[in-house]
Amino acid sequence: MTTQSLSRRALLKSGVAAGATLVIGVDIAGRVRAEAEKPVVSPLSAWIKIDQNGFVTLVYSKSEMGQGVSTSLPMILADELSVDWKDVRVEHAASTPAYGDQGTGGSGSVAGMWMPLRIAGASAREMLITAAAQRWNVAGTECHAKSGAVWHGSDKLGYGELVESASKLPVPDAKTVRLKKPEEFTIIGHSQPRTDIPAKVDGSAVYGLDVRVPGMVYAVVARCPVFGGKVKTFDATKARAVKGVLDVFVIEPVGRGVHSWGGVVVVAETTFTAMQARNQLEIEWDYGPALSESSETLRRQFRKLVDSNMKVVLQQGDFEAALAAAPSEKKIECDYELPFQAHATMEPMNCTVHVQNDRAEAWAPSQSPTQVQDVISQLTGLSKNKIQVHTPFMGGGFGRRYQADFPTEATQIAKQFRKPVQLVWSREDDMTHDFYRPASYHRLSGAVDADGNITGWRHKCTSTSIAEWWDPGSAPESSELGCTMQMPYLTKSYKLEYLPAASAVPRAWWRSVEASVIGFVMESFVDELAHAAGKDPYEFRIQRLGESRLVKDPSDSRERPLETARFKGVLQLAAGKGNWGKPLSRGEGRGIAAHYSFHTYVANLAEVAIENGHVRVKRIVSAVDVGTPVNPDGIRAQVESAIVYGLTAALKSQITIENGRAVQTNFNKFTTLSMKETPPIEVYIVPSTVAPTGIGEPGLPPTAPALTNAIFAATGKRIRRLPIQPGDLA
C-alpha cells in the first residue's frame, strides 16, 4: 500500500483536469485569495477547492491524530460555503511552505482556523453568489445560496456551473465579507459523521505503520537504557548472521537527546528479521552520570528543594502576615506529589524517510510535518522545496509526536542506506525513550477566615523543568509556574516560589501539559480550605471566584479575560446534573473540581465507592465551555477520552526511576484503565455563540482532583500523591 499526498501544483493541475476550478487559499493572517491555474507566493494554510459537480474539497494542514480535525474542519467550510455536508470531500495538505506552520497541538486547531475558514467558506460563496447574479443579471442581492446552489427566487444554478466564471472575479475584501450569524448555522453545532472512520473500519486507512514503499527496507535502533548514555563498543557479528539483514551501523547522539537518542542501527529486510537481530547485538554501553539517578534520589532532592529559600517568582500581599493572623485550624500547610507520565500512544513512533541525491521524501505521523521537514533539511543539506513530507493517520499524539526523535533517526539511517527505510519503534522502545510529563513536587500552605475568605495562599514548587531541558539555564515556563496565570480564586495574598531539580529524564509537553499538574494541586488544596473554613467545597468554589479578571495565558503568556461567569456556569452545570448535595450511602463520595486551560473552562465531578479498601469510580459528570460547539459529538469524545487518560494517571500509571532509566518497559507495568473499570460518563455542553476554543486538553485537568475530593469525602483521608497507591485506602 502506498501513501498519496496533494501538492499545490497536483491541485491546481487535478482542477484543470476536471474543468474550471475555484480554489480558495487562506493564509496564516486571514488574508483570503482565490487562484485559478497559477502558482501561489503567499504562505497557506487551507484550501477550498470547487469542480464542476459541484464537490468541496478541503485541503486542511492540520494532523488527524483521532482528535476528528479531519471532520471540525470541514464543517465550518461547509456551513459558511452553504454547501451539504454530503457533497464535502477532506484532503491532507502536503508539507510545502505554501501552507505556513502545520503543528497540531495546544488544542488549537479548531480555534486557530475558526475565522480562516469561514473568511473562506464565505468569500467563496459571494464569488458565487456574484457569478449567478451576473449571469441572471439581477442584484446579487436578490440572490441566496443554499445546499451548494444559488438561488433567485424559483430559479436555481449548482456551483458547479457557476466555478469557471466564478473563478475569475475578485476574492471580496476578508474584513468586509459577510459571515453568517450563528442562527443561520445549518452544519456547525450539529454533530456529523466523521470523515475518517470508514477508513478506519474497513481498514483502508493508512497510519505511518502501514505504509509500503517500492524498495522499502526496515530498521530499528538499540539505544542506551540509561538516560543520557551512548555506545561504547558494540559486536555485530551473531546480529550480521541473521537471515535478511542488510546493514548494521551506529548513529551518533545529535543534540541534548532532543532530536537523535544514538545507538546501533540494525538494517533489515523486514521488521521482525530487524528486531531479532538486535536482540543478538553485544553493545558496551557508556551508561554517563545519570546511572546514579532513581526516583528516590529525586523525591529526595525534591523535599530539599521545597525546605530550603526558593526564588520568590510572585508575591501579592504580605501571606507571612496572613498566615501568622490565622488561628491554627484555620490554616493548612500540605505536600503534593506528581510522577513521571509517559504518553503510550497506541502506535508506536515510526518514520519512513527515502533520502537521494536531489530530494527526499518522508513518511512521517508528527504533529509537526514542518519540523520533520526542517530536520531533514538539516541532516542532508537539501532545501526545504526539494523535501516532501506526508502525514498519514496516528494512532495518538498527547504531545509525544511533537518531538523531533524519531524522524532524525529514520533520516541518519535513510542518509547513510540511500534506500526508502522505515524505522520502527517497539513498545519498549517507545516506553523507556519517551519525553515523560516532568515529575513534579508542591507545598501549599493557606489559611481562612472566620467568614471563610481565603487570606493567604502560598504555592512552593519544584519540578524537572521542561525548559531546563531543552535549554540548560532557562527560565522556568508555564509547565512550572501556570499556577500563577490561571488563579481563579480570589485571596488577599500570594506568594509563588519556584526552583528547578536536576534530572537526566528526558521531559515535554504531555497531554494539557501544565494543566495536569496545576489542575491536581489548586483544586485539591482549595478543597482543603473549603473544609478547613466549614464550607461546602462547591459553594465555596462559586463563593470565591470574584469578579472577571486579566490572567497569564500558559499557551502564549498572553493575558486574557478569565470570565468568572463561564467558570461558574461550568460548575453550576456539573454540580447540577450530577446531584450535588444529594445524600449517598456509607462508603460513598462526590467530588467537584473546575479549570480554565486553553480558553477553555471545565468542571468534572466524579461520584465513587469505598470498596474493600479500592475505589471505584462510580459517575463521572462533565461540563464543558468550549465557545461555539462545532461538532458536538467530537467534542464530547475528546473530553471522554481526556477523563479517561487524566483516571489513568489518577489510580494507574507512573514511570518511575532506578539506575538513571524508567522501569515501566510496557503495558504489563504501565499499566491503563480498562473498559471494566471505566466508569459511565456524562458530558454537558453550554451553548455559546462566542468564538470556539480548545477541548482536546482541557477536560483532563479537572478528573484527578474530581476523583480526590470525592475519596475525601467518602473516606476522610486526602489523596496528595499520584497515583493511588495500595494502602491509601486502607
The other form holds:
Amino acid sequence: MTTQSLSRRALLKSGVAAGATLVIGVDIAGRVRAEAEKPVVSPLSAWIKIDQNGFVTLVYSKSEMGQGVSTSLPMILADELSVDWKDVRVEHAASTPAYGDQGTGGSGSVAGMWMPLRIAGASAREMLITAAAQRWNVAGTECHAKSGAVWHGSDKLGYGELVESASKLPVPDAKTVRLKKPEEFTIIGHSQPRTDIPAKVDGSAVYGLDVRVPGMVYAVVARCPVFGGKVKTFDATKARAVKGVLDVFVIEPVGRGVHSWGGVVVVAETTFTAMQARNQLEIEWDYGPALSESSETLRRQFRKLVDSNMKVVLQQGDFEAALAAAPSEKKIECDYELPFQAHATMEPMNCTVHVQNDRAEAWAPSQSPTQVQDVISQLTGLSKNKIQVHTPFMGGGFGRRYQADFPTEATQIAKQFRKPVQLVWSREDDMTHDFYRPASYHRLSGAVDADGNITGWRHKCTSTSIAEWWDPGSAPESSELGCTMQMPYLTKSYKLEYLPAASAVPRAWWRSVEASVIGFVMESFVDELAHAAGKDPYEFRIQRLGESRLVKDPSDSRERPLETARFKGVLQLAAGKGNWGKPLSRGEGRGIAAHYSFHTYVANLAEVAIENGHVRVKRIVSAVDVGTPVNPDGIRAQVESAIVYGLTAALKSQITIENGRAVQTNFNKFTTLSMKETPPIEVYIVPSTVAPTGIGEPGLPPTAPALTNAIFAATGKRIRRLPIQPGDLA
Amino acid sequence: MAISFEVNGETRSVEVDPKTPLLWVLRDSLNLTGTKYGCGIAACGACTVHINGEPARSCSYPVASVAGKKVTTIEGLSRDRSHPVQQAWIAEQVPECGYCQSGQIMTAVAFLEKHPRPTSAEVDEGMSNNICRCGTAQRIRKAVLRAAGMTNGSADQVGTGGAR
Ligand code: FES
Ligand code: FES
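Please show me the structure of the same protein in the form predicted together with the partner chain, now that we have looked at it in the form predicted on its own.
Now the complete complex, all chains and molecules, led by this one.
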C-alpha cells in the first residue's frame, strides 16, 4: 500500500489498431523496468482511442469502488489531449497481463497516474498537431489544439480527420513532450460529474454479486468461527437433501500470502438455497489454539508489553534526561487504546469464477485483478494468458478487496465444480472473517517547559502487527508506526518504542491503515501537551510547527519529506473556516487535529455538544492540501466519506473478540453512523499546482482526535479509548 | 407451488420454496439485480423495494407473502432515470460505491410520497435506518430536499451533462 511516484520515464507506445484509431498507451510497469534497466516490453495500462468520427474513448485502468477514478483519471488525459469533457466516453480496461499492475489502493491512483496520463495525453495532442501542420504545410508551432481539433488561424481540422496520419508519426520523447501549464488546464481543477453515477441510480451498475453468467451456480462456504480452526468431520446428509443443492465438499485453507480459511462448500442452484443448506451441515470443528483469545486477554497482554522494556525504534535527543528535568506538573503520561475494526464494505466479498480445461474466466470485485490472475494460475496451473479477469463495480473497498482469500476460495470451488460458480459471502461471513484493522495500545509520555516548548515525547506502542501476520520474518513495527516517523512538531527529544502482541486475529490494511491509529494518538497527545503547557491547542500546534521545515523520515531516505508549511496551512484554513476561538455555549466544544498521510495534509475541526451524557457532532470543517485538485467535487466526496468512516470508528463500531472469534456478526451489532448522527461536513481545498497526492484515505486520521479534543474542550474529559462508550461522558 | 405477483408492472410467476426471501427471488430468479443484499436481517436497507407502494426490506420478506401484490424495484422507478429522486441523486452526485443507493432511492421515494414537503430533520428521521458505508448521508439529505423542490442543492454544484 505504498504510493509510488512516477516520473516521465513512463514509456509511450503508439500503434494503429482497428483501422484508423490512434491508440496511445502508457507503460506504467515501464518505470519499474526502467529502474531495473531491463528491456521494456509494453503492457498497455491506459489508452486513448480516437476514431475517424472524432469520438474519443479514454480507458482507465484502476478499479472503481466509489472513489471516482473512472472520472478523475480520464480528466487528466482529456485535458492534455485538449478535448471537451462532454465529448469523451470512458471505458474500464479489461485485465490481462498486458496492462501491468492495476492494483488500486494506498490512495495512489491519481498520484501515480498523474504524469503518465499527462504525458500520454500531451503526446497524442502533439502528434495530432504535427499531422495537421503537415497537411497545411505550416510549422507545428503555428498551430494549437482545442476542443478536439487543431487550429491554424481560422483553419480547423478535427481530430477524427487527423487520426489516421497522426497514428503513423513517431511518438514524441516522453522527457521533452510539451505539457500544459497549470493555468492552461480547462478540465483539471474543474468539478466534473462522475461518469459512474448514472448507472448507480437506476440499478444498472453491475457489482460482483450482480454478475450473471449462463449456466451459473452459487456457492457458500462454512468456515470455522474460531480463527485458524479447521474442519474435523462433517455430515452433509441433511444439507444434500435440500432441494436445489448440487454438491457439498471441503476446500483446504491456503496459507501465507492468502490466508483463506478453507471449510465446507455448498454449491446450489440459488444463493438462498446454498445459504439454507449450509445451516443444515453438521460440522465438528478443530478450533485450534485461538479458542482462548479474547479482547480482554489481548488487553492484558498489551498492558504487560507497554510496562516492559520495548524495542527502541527511534531515538532523537535524550528523552530520559528531558523527563527527569521537567517539573511534575509539566509531565504527562497517557495510555490510548484502539480496537479491531472491520471494513464492512456494503457489498460482502464475492467472486465468480469459471474454470475450464484450457482456460479460466473470473469476475472479481478486487482491488488487485492482477493478483486474482496469479491466484487462478497457481491453483489451476493455467498460464496467465489463458485467464481473463473482469473487474465489476465494487460495493466499497477500503483495503479489504486487496486480499486474495475470496478469489482463492472461488477458484478452489470452480476447479472442483466445473461450471461458472459465484461464491457469495453472507454479511456474517464477511464480518467474522475479515482482515481487521489491528488493535493497538499506546503509552505516551512527555513534558513541556515553562515557555511551552516540548522537551520530551515518547511513544511506546504495541499492536497486532500487520507485517508480522503477512510476513513473519519482517520487522513487526514496519506496518504499525507510519507517520510517527515524521514528527511535525518541534520536540527536544523524541523516542519511539515497539513490541508486537501475539494474536490469532487476522489483520491487514483498513482505510488509511496505521494512520487511523497514529493520527488519533499523536493529535490527542499534542492536545494534552498544550493543556499541560496552559496553551490554546491550536496556537500550541502552530507554535510547535515553528519555521517552515522539511521533516525527513529517518527510517527511509526515499520517503518524501513532510512540509511543515503545508501542515500549518491546513490547520490555519480549518481554524479560520471553523471559527476557532469564537465563544460557544455551555456544554459545547471545538477540537482540531491535523495529520499527514499518503503525502496529503488534512486538518479537521469538530464542533460538539454534550446532551444528557451523549455527544452530538454539530459540524465538521475539513481543510485538505492534495496538491493539484483534479476533480474538486470528487475530492470533497472522498473527504466526506473518510470523515464519516472515521466518525463511525470513533463513536460506534468495533470488533471485539471472545472465544477466539468476532463477537459482532452483522450491522445490528457493528453499528455505523446514521444520517441523524451525520453532521454537516464542509471541505475546503488548498489551491495548489504541485503534483496531486492521495485523497481516498487521508481525511480519516484527523477525524477521531478532532472529535475527542472537542469533547475535552466541552467537558474536560479526555477520551483515550475508542470507540467512545456511553458511560465515558457521564 | 408457483407464486405469482406483479413486478414493475409485469405479472411474474416463480416456482421456489415459499420461504425464500423476495430479495433472492428478484435477484436470482428474475434477474433484477438492482436490489442489493447487504445484511439479510433487515438492518441496512440495501434491499428496499416497494410492495403495494409501501417500502419493504425484501431480504426479510418471504416471497409467499407477496403473492398477488405489486412490487416495484429500482429498475421499475423510471425507464430513463427521469424520476425526480434519481435526477436529484445525479445532481447532488450522491453515490460513491453506489451499492446502498438502490435501497436509499427506494426509501426516499416512499418517504417523499408521505412527506412531500419535509424538513431536514424529517429527512434525517426518514432516512436514518439505511446504512451507507461510504458516508453519503449529507449528499442524500440534500438530494431528498432537492427532489422535494425544497432547495437547489449545494452552491457549487458540478455541471450537468458530460462524460458517461
Ligand atoms: S439486506 Fe435487507 S435490510 Fe440489509
Ligand atoms: S455509496 Fe457505498 S455504501 Fe452507500
